[in-house]
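Just one chain follows, in the form predicted alone, and it is written as structure tokens.
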Amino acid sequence: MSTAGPVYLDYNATAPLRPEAAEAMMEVSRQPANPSSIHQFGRAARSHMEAARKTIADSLNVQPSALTFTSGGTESNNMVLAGFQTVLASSVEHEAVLAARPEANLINVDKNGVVSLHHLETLLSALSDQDKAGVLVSVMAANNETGVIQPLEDIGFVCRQHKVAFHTDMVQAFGKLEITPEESSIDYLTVSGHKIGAPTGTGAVWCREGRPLSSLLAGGGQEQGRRSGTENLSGICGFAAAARVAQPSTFEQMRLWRDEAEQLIIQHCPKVEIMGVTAARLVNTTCLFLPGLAAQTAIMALDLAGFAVSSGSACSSGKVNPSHVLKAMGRDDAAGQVIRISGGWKTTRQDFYGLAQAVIDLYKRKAN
């Protein structure tokens, strides 16, 4: 095991709770807190919640009044998707989108996993103007397995030309990319708290004014009737505290650390490939194809060496099915031999360097 103790490099699965988030949660948990109550305790809770809403909205460059709190990215995505008759989704979308609308028309991607604008244009051109009124295009801002970033402004432009709604799942990009919905013609935006160091079970969905948003839960009509149920005030305040400090600028130095680690691995193990390497990627993410070495073997060996990484999506890593992301990229040959490394707010340069050395040692020892 690493002499410094275990190193966590699986932030795309979840991030450790930030101390700022824990402190905010403890602060509001000291008093009864139902934002719907009209007495002084309820008014105080409401004040905390609306302050948190503004903080998160500001970090997303959206209006607070259009932001609805949810239990996370999956619920947020389902709320958006439920409101449309026809969905066009990228073939590398998260299961929270693909499982919610299994009949969705899939948009092709290139070898890096970047959406084909030509194919999107072809799919939309085949629809009548009447049909387009019920169409939603759903493309994630950045892929959770490869870190590849999608050209949201170009996709949004195509959607505007065809007068269809555009949704982006920003769960992985939130806090790492600066995205302005107005500039990208985005109509719906979904995020999750635990990827940035907020507590699990927190999330939000933003909806452009005039666009419908389906309520999945019937009840007391909280969140302006968009999402019934007593709001998770401590979680929401923890979410806001994490959003306040999770700014894209804080990740820029990680690009250098990640690139140094990748170059070191490729230098010593030239057969190893980096998935999506020629596309724009999240600075914290690297997805390595280790030919001849099973991903599960690599993950267990690296765990014993003191490094926690994964084989892809945390939601599906326990399943035997090969990655649909790699399949869409035309890399069936890489199935079962890919590991994902992702850093975050506690990660250091030494973490990436140590991981690179561990991968090199493992691959030279174990690969066929």
Given for the second form:
Amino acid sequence: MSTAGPVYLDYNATAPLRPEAAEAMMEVSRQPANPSSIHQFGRAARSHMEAARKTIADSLNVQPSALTFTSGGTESNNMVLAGFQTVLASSVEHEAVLAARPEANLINVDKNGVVSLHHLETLLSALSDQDKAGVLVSVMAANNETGVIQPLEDIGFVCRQHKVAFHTDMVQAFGKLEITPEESSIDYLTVSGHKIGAPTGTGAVWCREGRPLSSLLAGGGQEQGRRSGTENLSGICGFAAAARVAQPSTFEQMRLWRDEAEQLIIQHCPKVEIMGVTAARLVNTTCLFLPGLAAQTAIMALDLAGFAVSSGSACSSGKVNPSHVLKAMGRDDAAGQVIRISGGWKTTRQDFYGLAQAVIDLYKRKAN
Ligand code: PLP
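Hand over the structure of the form predicted in complex with pyridoxal-5'-phosphate; the form predicted alone is what we had up.
Once more the chain from above appears, this time first in line as the rest of the complex follows.
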């Protein structure tokens, strides 16, 4: 392990809190803060909350009034999906989509995990115009296990042609991909704070004007009746502070660092395979198939060597689950032998380089 301590390369699971976020949270936590109260404390809280809404809306290029605060990506996705009679979702969506609507019609993906436009078209063509009124297509912007980016413009075009609503789970792509939802064919967009260095328990839904957004929670009618419950003001302010600094331009160098690490590993361990390598991918993510080496073993050995990575498909108990993403990509052969490395705002070139060395060393010693 390096003297600087363990290297965290599991940002797709969660990012460390940014100092800007911690400071903003402290700042508003000093006073009682219920944005619904009429007195001056309440008014101050509301003004902080609306300023935060504007900052986050600006980072997403949307109008603040169309943004609803939630507790995170899971709630945001559930909220959008609950409003539709029929859901068509890609087979590589996060559980926060697939488990929210287990009966959803699944859209096939190719070997990289990219949605088949042909299959989407076939599924939509099979529906009557009457049925289409209650249909939502849900396809993530980028995959949490592989980083593979979906062709949102093309998917949106098909959705518009068939006059169905389109949702994208932008939890992993937020702060990494530039997006202009209002000018696109996206109707709903969901984000989560903790993936960009904001506190956990923060998130938001953007909903195109005129589209319905059902409330999951009955109560005081906060957030224009869309999300009851006293708003998490300190979390929201931390979320805004993180969104302000989590700009895609800050990730530009990471593509080079990630690619260098991948090339080094492949050069020394030619059997190792990078999942989704020929597709567009988030620059922070690499998903490595290590034939002959169990992911659980690799993760524990890398942890001992000072690198925190994951399998990308761990369940809540921390066990490595067979990945539905790899299965959908037709890569059952890779099940249980894949590790995910994901960088973020604190990551350096040396972190990726050191990780590559550790993977090479481990693979040469342990793979059978
Ligand atoms: N969607 C995607 C693509 C994710 O990666 C995650 C979390 O890993 C979620 C949704 C859930 O977000 P949250 O942890 O904020 O509930």
